[in-house]
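Read the single chain below, which is given as C-alpha cells and is the form predicted alone.
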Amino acid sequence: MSTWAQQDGWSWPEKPRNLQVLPKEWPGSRLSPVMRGFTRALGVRCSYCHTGEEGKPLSTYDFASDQNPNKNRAREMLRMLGSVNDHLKKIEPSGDKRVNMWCHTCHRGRPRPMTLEEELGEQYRMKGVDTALTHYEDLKKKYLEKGAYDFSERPLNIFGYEVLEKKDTAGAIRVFTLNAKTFPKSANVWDSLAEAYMKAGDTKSAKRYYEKSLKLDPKNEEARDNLKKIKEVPRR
C-alpha cells in the first residue's frame, strides 16, 4: 500500500465486489499485487479505470462502479490475454521456455499499445500536423529511453507519406523535414523530402534534396530518374 493510501486511511477489501473476471473469491490482499500490475504495465493511476477523482483520497472512489468504461474494456482486455496464453500452449516452444503473455508485453507503460505513426497518425487526424508533432516530441522526451515506441526513422517517414495521401503538402514537407534534420546521414528521408517537395511543385528544392540522397546512397535509382525528369521540365 502506498504512503498516501495510508495516510488516507484506506484499505483493500476483504471482500473485493464486483469481480467479474478474476476469482470472486479472491481477498483484497490477492487483488492487490495484480491492480498494481496493471498500472504499472499501462502507466496509468486507479483513476484510469475506477470512479474516482485523480488526486482525491482512495476512500473517495467507488471501486465497484462500473460507470467508468475503461473498466470493461480492462475487463475484456484480460479476457483476451487469457484466450491468447491458452493458444500458446498449443505451440511448440521455440526456446527453452514457452513465451507468455502479460500486459506489458504490448502496452509497455502505455494506456493504449499503439505504434508510433498511429499515434501521429491519430493526432493529426483530430488536431493537425502541429500537434502531432508536438506529440511526437513529448513522447520522445517521455519513451526514447523505456522501448515503449520505434523511435527510428521509418515510423515518421510513415506518417510523413499518410499526412502527404492527404494531399497537405505544406504538413508532409515539415514532418519529412524533422526526419531528415533527426537522420541526416539516411538517404531514404531526403529522396522523402525531395519527393514531398515535387508534390509540392517545388522542383528547386526536390532536385537539392535528390541530390543529397543520391550523395549518401549512389544505387539510389529513384531519385537518379527523378532528377532525369526534373532537368526535362521546360524552365519557364
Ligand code: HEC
Contents of the next structure:
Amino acid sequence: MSTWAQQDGWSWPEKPRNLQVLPKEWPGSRLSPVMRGFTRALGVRCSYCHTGEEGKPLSTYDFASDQNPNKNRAREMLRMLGSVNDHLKKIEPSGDKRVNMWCHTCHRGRPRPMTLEEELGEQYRMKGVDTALTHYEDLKKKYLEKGAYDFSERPLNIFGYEVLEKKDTAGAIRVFTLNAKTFPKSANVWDSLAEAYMKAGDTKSAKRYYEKSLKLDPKNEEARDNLKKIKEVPRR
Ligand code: HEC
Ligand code: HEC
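Having displayed the form predicted alone, please output the structure of the form predicted together with heme C.
Next comes the full complex, and the chain you just saw is listed first.
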C-alpha cells in the first residue's frame, strides 16, 4: 500500500459494497491496481470520479457512492472496453500477439481524449481565439513528450480553417501565423496564411505569402493560380 493511504489511515475495503461492472466478489485489494490505473490513464486523482474533496484524507471519501457523475461515465467505459475486447477476440491478429485496448490507449493522461483540433475548436467556440492559442501552448508544455496530441502543422492548420469558416479572418490569421512561425519550412502553412489574408482583403500580404509558399514548393499550383488572380485584379 502506498504511503499516502497509510498516512491517512485509510485502507482498501475488505468487501466493496457497490461494484456493478467489476466482479462483485473482488476484495478491495484487487481494486488497487485498477483504480491507480484509472488515475494514471486519465491524469486525474481519486476525487475525479469519487465523492470526496481533493486534499482531504481518503477516509473522508465515500467510495461506494455514485454521486459523482464521472463514476458512472467510467463504468460505461469499462463496459465499452469489455465489448471492444470481445470484438478484438474475433479477429486473427497479424502480429504474434493480440493487441488489447486499455483506458490509456485513448486517454493518454487526459480525462477527455480529444484530437488537438477538437480541443482548440472547443476552446475557440467557448472563449475565443486568444484562449484557444494559450491553451495550445499549455497543452504543448504538458503533453509534447507524452505523445497524446499530434503537434505537427496539421491540427493547427485544420483549426485555422475552422476559424476561417466562421468568417473570423482576423482570428484565422493569428492561428496560421503561429503555425507559420512554428513550421516556417512548410509551403502549406504559408499558403493557408495567404488564403486568410486574401479573404481579409489584404492582397498585398496574400501575395507575399503565396510567393513564399511557392518558393518553398514550386509545385504548388494553387498558389501559382492565386498569384495570377491577384495580379489580374486591379489594385485596391
Ligand atoms: C476514472 C474514474 C475513477 C477513478 C479516477 C478512481 N475510481 Fe475508484 N471506482 C471507479 C468506478 C467506476 C468504481 C465502481 C466499479 C464498478 O461498479 O464495478 C470504483 C470503485 C471504487 C471502490 C469500491 C467502492 C465500493 O465499496 O463499491 C473503491 C474503494 C475505489 N474505487 C477507490 C478508488 C481510489 C482510492 C482511487 C484513487 C487512487 C480511485 N478509486 C480512482 C472509478 C474511478
Ligand atoms: C475508445 C477510446 C476510449 C477508451 C478505451 C476509454 N475511453 Fe473514456 N472517454 C473516451 C472519450 C472519447 C470520452 C469523451 C466523451 C465525451 O465527453 O464526449 C471519454 C470520457 C471518459 C470519462 C468522462 C470524462 C469527462 O471529464 O467528461 C471518464 C471518467 C472516462 N472516459 C473513463 C475511462 C476509463 C476508466 C476507461 C478504461 C476503463 C476509458 N475511459 C476508456 C474514450 C475512451
